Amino acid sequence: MTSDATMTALLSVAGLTKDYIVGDLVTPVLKGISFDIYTGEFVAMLGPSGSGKSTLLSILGTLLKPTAGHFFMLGNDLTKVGERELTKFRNRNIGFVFQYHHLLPDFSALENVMFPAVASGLMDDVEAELRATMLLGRVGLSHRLNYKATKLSGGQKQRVALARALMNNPALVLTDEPTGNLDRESAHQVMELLTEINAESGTTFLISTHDSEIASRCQRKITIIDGKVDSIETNPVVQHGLAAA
């Protein structure tokens, strides 16, 4: 890996808060998050329950605003861009998968990978048909690309979600707990596609997870503690992805 002076930050957090408030009550949940990401990198956060990961990952995805602080990705500062201007930000340069996969049951493994795609007029249907195909195949799913989310098995459903959060080719891919719901072997299979996509394309991931032995796979590890960033650590034995390069 390089230094940090040569890589160039895809993503800049500063100073970020999250409170919750109920009433009276104010929970501060996230409390002054900074660090940067790179282009190209694979990266874990790492947190006991109720540290504030999910949060910070919603945040991150501009699925939900903070209360405090700025993070800035491709030189936009998204706390101050508005809803309509987020939401086709979000749909062009981030792509999520989460533990649960969240596809549509009653549409075919292609039509949930489209989607994105399609719903947000980025390509037409011919275009989208093509890439997801593409991207089913790179997952190793060519022959379920008919078969109803309902009918694929939960490792089959996970690298379709995988697929789908490609689909628009996004800058950085957020992950949350993407092995937690999978069988070891299952969990291997994703993560292998993962480390493989990062290599091949350098698209840039961030996984939020509590496994280290996924976290030993990962180039850093960021780990947050109570609402704040505990540590931030290198793996030297890991290179893979444009900012190893």
Second form
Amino acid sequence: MTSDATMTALLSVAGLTKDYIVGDLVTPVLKGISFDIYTGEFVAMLGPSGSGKSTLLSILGTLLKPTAGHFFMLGNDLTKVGERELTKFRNRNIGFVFQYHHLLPDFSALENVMFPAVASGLMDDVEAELRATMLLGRVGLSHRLNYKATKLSGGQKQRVALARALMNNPALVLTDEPTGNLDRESAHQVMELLTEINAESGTTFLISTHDSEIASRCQRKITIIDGKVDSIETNPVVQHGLAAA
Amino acid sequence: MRYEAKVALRYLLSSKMQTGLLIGGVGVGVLVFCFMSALINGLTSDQIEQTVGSIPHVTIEPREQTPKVLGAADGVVVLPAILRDNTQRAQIRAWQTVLDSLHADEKVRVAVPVVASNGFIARGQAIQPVSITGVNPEQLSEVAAIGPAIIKGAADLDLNGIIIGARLARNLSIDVGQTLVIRSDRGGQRDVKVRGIFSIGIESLDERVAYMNFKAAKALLNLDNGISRIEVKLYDLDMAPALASNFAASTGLKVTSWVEKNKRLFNAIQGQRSTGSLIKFFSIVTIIIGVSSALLLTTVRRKSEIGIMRSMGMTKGFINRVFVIQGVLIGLLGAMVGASGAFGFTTLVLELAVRADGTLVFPIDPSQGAYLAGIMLATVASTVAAILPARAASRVDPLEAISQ
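Follow the form predicted alone with the form predicted together with its partner chain, if you could.
All chains and molecules follow, beginning with the one already shown.
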């Protein structure tokens, strides 16, 4: 874990546990996870299948409640916040990029990106369209603004999903195997974008992945094994993110 | 709400086939609703018109005076016999006051004073019994549908005029313009000229009924101060029993509504209306089931999209509204299509389903299709039908949906 005293902990996880209960059967998935993630960091979360990565990511994304422990973000203990407030918090502060893009198929690329801002009333149409156009330009899709999501290639869809995740200027972007569904070329482009945006804007990224090459491009690697933090390593070679923050 | 409407509209437009079928389904339901309304209401109006059109909705008559039997000594059995006064007719004496109060009542369309009694018509040696009805000439059509039934002459009731039925005219071998003698059952008599001959098609009426001028009939029947009855027609037929009770209480006279006099018809009409209501109820239930099941399927199909919207911070209320708006739009559009279709269809039936003699096969009335009620009910039904799918959609677990 980094010890830089000047950095602010965006996310602080303390003794987080999660049990799945089916009838009388209790399956512990997370067994006391603790770590901090600092503003502007670019962090990889590694671990084999079934290690609890996705469950942890879901809890950090406020989509799932932990069984015990605490989880602070921007000074709020999110384990104690009601669902309505969590929904609003998620809209304002957390962006998601999933392995599968999950775009709304009946909407254009521009509308998909505008959606989290306009539908929640955070921005008006004009403001949202300007920002969405800028973001789509940033991910190299200026020429595909009005293309329906279904007409885009896999890589393009994932880039739209990234632009959408950034739309409300979130403090944290959670990504779950963001290149898992892409060919090598597209995967490379998406990773380049993630690192560039992290470096440019200081947006904090937590990337859940199996891919050690992706992990090698991150400043820190948190390895989860069997529901516990196995190791947290810092990669001194990587300069983006913190350096730019 | 604006963005929820946008998403709802986009969902409906993206599945044109399903949306078209749903709108069509609601439309058929509303078409059945409006068609049944037009048919049942038309049928009811026709039956009422045929039966009630020629009779008063409320009749006000003198109360029968029955003398009380005085107490008798113990052991004495009294068997009273009432002998009606043969010279004094039952009559409403303060009829003008009653008439004025009826005219002041906004529920009353028209109130007609009538004098009536039995009498005889004589021509030479031929004598025929008749029922004499005296009415103001301008109100004749309110008492009987004579105008369209006139086959000779005119419905003209001057002081010396009389209108008789075709069968009576034939029995007396008399024609329009000829004079005959009319006698009351109390001996009065007057010469009158036949102004018109009618044929209603009901033997007893065409043979036994004669219409005279109100004033002439009052003189003939020796009713200088009173009248026999007041015939009342209302704007709303269904109010007749209630208003009859009110009139009876306020006038102290004998008041009878058409419902009382035609109980069997009234029961038949009520039965008809109930059957119609049942069919309309089931058409609305069909709309609810159809819309609800289709939208439930949509929630399953859109599960991952709902999940991603929830993960993007859309509230359960947002998702709820997206589906309820779909229900509203389907209901409103379907209802308007159905109501328009029903109007067109009923009009077509009215034009095409006509017998050789010009009468209608279905006494349908396109103006009584209850279109607004159909549109409102279907829209509400469709909205209600969307609530269950909307709740199901808002409860979608975003995690489960995203991991699909």
